[in-house]
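Read the single chain below, which is given as structure tokens and is the form predicted on its own.
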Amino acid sequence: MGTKTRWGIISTGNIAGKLAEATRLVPDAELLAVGSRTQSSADAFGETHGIPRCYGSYEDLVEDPDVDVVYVATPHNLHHANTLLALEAGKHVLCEKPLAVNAREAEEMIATAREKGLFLMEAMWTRFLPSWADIKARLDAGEFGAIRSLQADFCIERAYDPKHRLFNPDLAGGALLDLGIYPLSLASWLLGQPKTTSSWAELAPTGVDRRAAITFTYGGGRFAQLSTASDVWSMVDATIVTEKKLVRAHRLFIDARSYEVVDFDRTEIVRKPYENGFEFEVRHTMERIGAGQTESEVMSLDESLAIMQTMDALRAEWGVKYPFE
């Protein structure tokens, strides 16, 4: 790589646009190329975001010799194929969450990245936000004492449409992979892998999960209560109960520009503003690649795989299996 890290984006959807905007906020990032399934879509995205090289296929994008790292922004049923395409072309990869549809896919992606000595990370952008970086640092420093419990939810209200990706089994639909990944990843980050799991889910007519409640236990009386849904609205909050304090973040998986530390007689409001949100994972990716690292210590591949295995077990319990599995 030269003085700048040159990015290519696979896909032209909303989340691709958010990362495109984020690269403008990182001085050493250069958004060089975009790839889409059609030339017209690539050209339109490129014009909007000032991208000089626009490709009408993902294959052409990854074959560009000047692209250093590829951001995979396609729907998650395509993450496995698109990530392998980029890795086989010798590109580092930042892949949207969830890393894959199931653990089998994730294992192959991780093995390929490690074999080729290339950087791969699941793009769990909320882990890199200033608010959550601050909360995690204060927890790790023991300021609040040990965690006793976690409550977190991510639910949105969308009318049932069997063709929409949230309800379509051919597109790996369901609330868990699309929304539930957030609270599950947060629980993993803060508490590790659960010792026991219990859950309930309601399925949509298409056979994918549309509502779920999940409880994890970790020993020592610690537990996490998580919920996700695609057809009912929630506050999208997280509450961490510790030995000394209660830490609460609102709109956790949407923006999380502040958090509260609650004591019996006072509430500390900590504000951590930012411009886009994705710039922090962009910077982290570039720093690790620049240091010659192939994995992130903040969102490790082993942890991404463990989360994927947990979601596999939950779907098996609910009887949710995709046609292509």
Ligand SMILES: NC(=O)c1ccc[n+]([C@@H]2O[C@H](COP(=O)([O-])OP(=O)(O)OC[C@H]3O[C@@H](n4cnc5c(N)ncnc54)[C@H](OP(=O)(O)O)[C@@H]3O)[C@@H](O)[C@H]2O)c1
The other form holds:
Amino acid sequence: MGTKTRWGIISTGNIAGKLAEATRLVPDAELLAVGSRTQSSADAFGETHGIPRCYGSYEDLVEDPDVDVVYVATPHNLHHANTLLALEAGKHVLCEKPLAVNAREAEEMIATAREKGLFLMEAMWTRFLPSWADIKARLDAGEFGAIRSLQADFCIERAYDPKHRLFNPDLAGGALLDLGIYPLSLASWLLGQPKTTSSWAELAPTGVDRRAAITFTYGGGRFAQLSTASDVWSMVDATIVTEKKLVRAHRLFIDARSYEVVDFDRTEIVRKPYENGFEFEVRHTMERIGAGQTESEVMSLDESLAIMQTMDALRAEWGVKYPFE
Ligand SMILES: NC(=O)c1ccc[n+]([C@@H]2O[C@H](COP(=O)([O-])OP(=O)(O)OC[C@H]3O[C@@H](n4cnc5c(N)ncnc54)[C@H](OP(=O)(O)O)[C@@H]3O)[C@@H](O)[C@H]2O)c1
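Next up, the form predicted together with this ligand. The previous block was the form predicted on its own.
Whole complex next, starting from this chain.
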């Protein structure tokens, strides 16, 4: 690897564009290549983002010997195949969330990365934001005392469209895998694996979940209440109740630029501005690869797998099974 880390992006969609912009904010990152299902889309994306090498297939992208790390930004159903494609070609991988559609796929991806000694991480970008990094550091340092409960939601309102990523079973759609994974991942980060789960879900006409409410318990009276939906709004907030304070983060999976620490009669507002939001996971990925690490301690592969197993169990309860499963 040269002095710069050379990135290749698989796909030319919405989030691929966001990460392309983020690489410009990281001095040692070089956005070298993009791969698309079509040459015209690769060329258009390349022109927008100033990318020198534009490939008309994902296979051609991973075969580029100068690409060090591949960012997989395709719909959920392709994360497994696209990640394996890149790993088999000897590339490190940052893969969009959820890491896979189910635990079986995730296990195969993790085993392949470990066998090849390559870096792999689920792109849970919010964990790397300055606000969340700060909250976690303060919690870990014991400043607020132990966590008693968590409430978090990620609901958006999108008109029902059976072909859209959020509702399409062929693309492993559904609120849980697309949006609910954020509060689930936050609960896992803060409270670990749940001891008990109870949940309710309503399905869209396509058979994927469109609204869900989930309660986890962790022993010692600790609990998390989480909700997700693709067709009705929520505040997209999180409240962490600790022994000493209430920690509130607003718009936390969309725009987490500040948080509040609430005491009985006093509120501390902490502002943590940033430009794009994805630059922090880009930098983290590069630092870990540069240090010769094959996974992240902030978003470990074992934790991604455990979250996947929880989501498998929830979907089984709700009767949500994808056609290719
Ligand atoms: N981190 C975040 O904040 C965040 C936000 C939104 C989404 N995501 C995740 O990022 C991934 C992509 O989401 P997105 O919003 O960027 O989706 P999108 O705008 O629909 O883009 C997906 C891209 O994947 C490629 N693709 C390959 N097969 C496809 C198919 N059958 N149907 C549609 N597209 C296909 C296409 O690129 P080519 O035509 O160039 O091959 C397409 O542009 C998902 O896993 C999603 O969960 C993350």
